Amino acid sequence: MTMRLPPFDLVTPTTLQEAAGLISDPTASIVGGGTDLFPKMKRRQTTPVTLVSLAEIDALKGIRIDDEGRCVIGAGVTLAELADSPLVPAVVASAADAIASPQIRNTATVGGNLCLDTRCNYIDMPELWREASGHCLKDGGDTCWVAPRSDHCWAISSTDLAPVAIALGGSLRLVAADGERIIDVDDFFQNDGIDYHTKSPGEIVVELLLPAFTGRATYLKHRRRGSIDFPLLGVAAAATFDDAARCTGIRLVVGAVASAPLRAIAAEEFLIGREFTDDVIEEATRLASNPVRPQDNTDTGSRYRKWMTPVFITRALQEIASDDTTNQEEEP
């Protein structure tokens, strides 16, 4: 069945204040390279009156380190010019460069790729499809397919980025027509599959600034193919290390299990201090993963996702301990 796009106004502002203006009316949508998007439209997930393109505002391009050493990367940027980057880190552009296609990556963006619609097997389907199965909680019905019981949406959070950009302590600046604001990354995330960022409709996301980082960091994408595949789970984790090899600070997350990435406190606060033994590992990935509970509304099972991510989290905790974080995704 052919899906075409649903007739639309475009407009394309040149200043974000001009663009702020315009988003404020309900029925305007962001677009920036449109890869997730479109196929939404396509399959009259959302129809949206007017597209405000953000492709001509020179605020949202460029990378650059700033006066007190962030990296201050364009909400504009492509997945491929974020890869190709020297001034990210390596964490940052590997895990990139791990994202969709070739093809997408040159159109994608990196604001795009953080505010990513959450994702689910119920809702990502043709019109008539959707139909014909009856209209989920995300689309309108009073159901959640996944766990009818529950009036809580599951929909899954599959942003490659978010995950790297907790980890390395990351903000984002948001832009509205009544000021801006900076949030933590790790703020502006809850997990919630309908309401799954803190970005209310009028803002736009401007910049993500990234601290800088002289420890260890990596990032382990699970996923069916090595190419174009959304993440069946994602590992970010980035410490710092003392002479003697102890943890003086982690962070790691874990993402596409849930409709936000999640941190792994229990488990950070357990590695403080501590050489990252073998022992000291297995316990951490304990702690890590035992709060995860995937559900069946995406690519394979729950319980398969389930199963590999204490294999992923174990993999990255070893990787940051012997500083080996050259390798960034793993095979199925």
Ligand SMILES: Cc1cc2nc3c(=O)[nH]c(=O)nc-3n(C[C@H](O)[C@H](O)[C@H](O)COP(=O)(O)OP(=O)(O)OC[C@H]3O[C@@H](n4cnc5c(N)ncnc54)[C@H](O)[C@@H]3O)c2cc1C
The other form holds:
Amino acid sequence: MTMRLPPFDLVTPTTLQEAAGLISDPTASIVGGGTDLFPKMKRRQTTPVTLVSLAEIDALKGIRIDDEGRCVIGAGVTLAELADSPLVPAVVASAADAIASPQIRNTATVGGNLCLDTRCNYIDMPELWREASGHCLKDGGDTCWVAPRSDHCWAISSTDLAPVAIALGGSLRLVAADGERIIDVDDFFQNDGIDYHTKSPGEIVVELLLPAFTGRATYLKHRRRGSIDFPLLGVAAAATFDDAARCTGIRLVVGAVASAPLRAIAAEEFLIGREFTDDVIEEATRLASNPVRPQDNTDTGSRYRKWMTPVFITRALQEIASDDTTNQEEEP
Ligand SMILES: Cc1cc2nc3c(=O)[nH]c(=O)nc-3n(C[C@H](O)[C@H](O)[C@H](O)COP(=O)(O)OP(=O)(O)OC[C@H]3O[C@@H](n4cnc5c(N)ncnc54)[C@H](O)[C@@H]3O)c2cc1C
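Output block for the form predicted together with the named molecule, input the form predicted alone:
After this comes the whole thing, all chains and molecules, with the earlier chain placed first.
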């Protein structure tokens, strides 16, 4: 069983236009830091002929505040740079700091994190294992081994930055050979383990744009080992309040329980205009956690993740209510 990288050509364009031209070849794939792509190539989940590295493109680097007060984060910024930046909202820096390990954060990029492929116990296996057990839907087979009667793939969105970016009302600038567009991060993702985002293969994520935010925000991540693991569950919340402590706006997002980060719209609507009393938090938690249906396709069982979902939602809302908005995580 080989776990070596398959052969590939590496190209390192220095401009976005050049990269966009190269990536329009369907056998090519973008590589940011390669911390997710290279393990997948070793497992033969993907075997691109050409890798288009974004490492030499200056337009993808740096973090700045633009004329509209937005925080503009280049897709080539590493997670370590993001975690250390005084320009980004504290909740973004602390979420970045809770991703993987220091070595991975030194290499991994913001663009790669937002485009992170969905994960599942059945697909994230070496080729020989997958062949022996029968290829799943995401692997070109005709059965989802997590939910065999299902006609779609349940692989999980595990990006930690996406729930936070959605909670803060962020958007993405995408560039392709024939033009560019800006899309809300919320609309960038879709709840399908195979087609998990709405980006076309020829589009490059260039920037994450975060509007100026003066409210309270938090991201609570639950994972087995605080030193390295992917989230079992992530809850991001960002809210504003009036002088009477009534909520004037909120976004509540649950990550790592479906193929996309899930907005808790019913809970958000319920919370607007209300003070975050214990009763209000209890009802909002019920509204936000009821639709969450984790599957048995990652670390720990689905029942455990379902059980922990209201616990983390309640804690996130309590933090927002008390303005104790620091990123925290707990081990199972
Ligand atoms: C042990 C381990 C633990 C991890 N823990 C976590 C964790 O806790 N949380 C978490 O979120 N992630 C985790 N990861 C996953 C991964 O390391 C990070 O998500 C990382 O940010 C990916 O960034 P990258 O630049 O290395 O992406 P790459 O591997 O280079 O790319 C990932 C995907 O994004 C595409 N891509 C990259 N950049 C762009 C771009 N600018 N535009 C369009 N497409 C692009 C690539 O084509 C590829 O499909 C972990 C990985 C490992 C190995």
